[in-house]
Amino acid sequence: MGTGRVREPQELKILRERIRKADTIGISGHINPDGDCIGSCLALCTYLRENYPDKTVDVFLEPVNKRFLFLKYASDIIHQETADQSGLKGIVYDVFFSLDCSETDRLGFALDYFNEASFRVCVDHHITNKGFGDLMFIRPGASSTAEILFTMMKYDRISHACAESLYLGIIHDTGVFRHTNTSRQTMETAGALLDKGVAQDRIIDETFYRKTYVQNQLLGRALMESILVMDGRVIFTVISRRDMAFYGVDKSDLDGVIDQLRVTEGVEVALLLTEKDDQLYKVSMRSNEYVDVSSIALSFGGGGHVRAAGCTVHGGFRDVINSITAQIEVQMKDLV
């Protein structure tokens, strides 16, 4: 690995040394996978398979939407069950890489591969994160994990299935080029990977845009049973227990829902509360302007970035809300 640069960084030279002297990589990213974590594991998987073949490298994930499952090795990836019924737990391996993810506790069942390896690296791009490991790639100004990851590459080693990997996690974590974490260097980085041969259209309405039946209707309750609070500068919406069951759907099936919210006129803040137990929610946020919702995520054990971030809260979603937007409020007082 390496960025083909005249002057290579130091933790780029040291990196590379431990891959070549390595018999076993391990991966891993976030609980509740998305796109960029995906993308970056795969991504990093298939470079490293590719130009290193006498090294065994594997993949630890939770399961992903099958809307994921075109990019090259998806197939492999290992989850809990399987690690567990394959003889792998308990296996120390000689470098494992945690990518996009701001705290070990996020790696979820992972964490105990990453703990026990001979070398942990971490790379991710989350404000929040405040390092791990031995060796640390963490750029909060990056668009996300995968745009990081390309720079860590020699460009005429990554395949064209490398690059799919990178360019979904890049526009997963960028809304498609929409988001203000989208910079000179993020287009630039995927112009380069649209020059591998990229099919562009199919990765973003496939993976992004396209939605099923069920999903459109279960926006649409969402939509409809939205509040808006505090002179309508934030918004919020409650999926519940009940309404997953109704429609048969699950977690994944909510991508987009709180990215609709953010774009109603007016809002600065959208909440969207997904219920997983009693007395227990998962809380996304977006805001659009000025409040860093990374904070307040923080502030409940959560994380993310400025502008999108994610915690679990515990007490009745009024409760929750009424939490969150206390918050909220002190942000909008300091900037009167």
Contents of the next structure:
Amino acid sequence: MGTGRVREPQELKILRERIRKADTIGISGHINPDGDCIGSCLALCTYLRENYPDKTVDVFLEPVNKRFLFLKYASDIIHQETADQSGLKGIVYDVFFSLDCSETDRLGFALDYFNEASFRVCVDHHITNKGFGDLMFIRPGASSTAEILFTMMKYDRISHACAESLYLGIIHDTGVFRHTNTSRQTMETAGALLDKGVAQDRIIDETFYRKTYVQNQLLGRALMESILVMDGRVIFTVISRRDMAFYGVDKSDLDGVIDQLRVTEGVEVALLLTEKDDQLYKVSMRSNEYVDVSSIALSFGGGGHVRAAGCTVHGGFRDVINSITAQIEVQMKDLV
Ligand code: AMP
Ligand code: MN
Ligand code: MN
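Mind pulling up the form predicted together with adenosine monophosphate next to the form predicted on its own we just looked at?
Following is the full complex, with the preceding chain placed first.
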């Protein structure tokens, strides 16, 4: 633990030893990276580069939204194109971290590096994570992967830049401490990071609440076209590829849409369907009190947490909604 640690678990000793011996360390997170994923990858990169300057530390991620680019080392992130062109293909990392990833497939183009690495470490907080790699730090009770990473780092070795990335990860996965995954430990971690001088107002406003004009327009449209079903207990909205093209946005611009749907009065489950291809939808799910959306996501090959999960489903949007609401109905019936 960062502050007040009593003893170091065996896994951490093993990890430190592996890192000490390593020359090359790779880090990656899930496809379509969110704030926790990006914050975690860059925090770990910063920690390792600053405390082990003799090692090569590479971060692999899909392109990140520009609001995250102020984080330290964000401009060093290696995307697929660069990786393919720069002769990195086939490189065997001594240690490779998978962060915020519930299953290896979600590593996307970084999966090959992970699979090839001499020692593979999985750090994650998804309840649907069944475990993979040579060493695992899987804590479904943690708000975010950033919160877990904090417990793995030595507090006095966390710099201001590293603290900023960790803090960003926490605020994005907790919706700025609003979601039920926010625990005492989360708040204490955030407090310890504030002591490092993190500019919380700037990070919260500029990376979480600030929206571009077109993001707001799309949000407005998504809310206007939302539909209540199941006696107002479920709300859904569909965003087509045509809508995305019209507003000139990509999927990372949709952050916040599902959160606004979720707080609709009377609603238990909010669903956001984003068209990825013909008859193919990315589904984001959020629940408020009762419904375990992770199990629904899992049944469609996706995953996540009890109150926030996602999956990709084939079919027309009506069929997708029907099969998901059927599962919600079963869970809600169990209540009475
Ligand atoms: P999202 O709705 O995309 O914000 O995702 C909510 C949560 O579910 C996040 O923690 C994601 O990492 C997880 N998640 C989303 N889609 C998938 C998927 N296809 N497979 C596994 N986990 C997912
Ligand atoms: Mn994530
Ligand atoms: Mn996360």
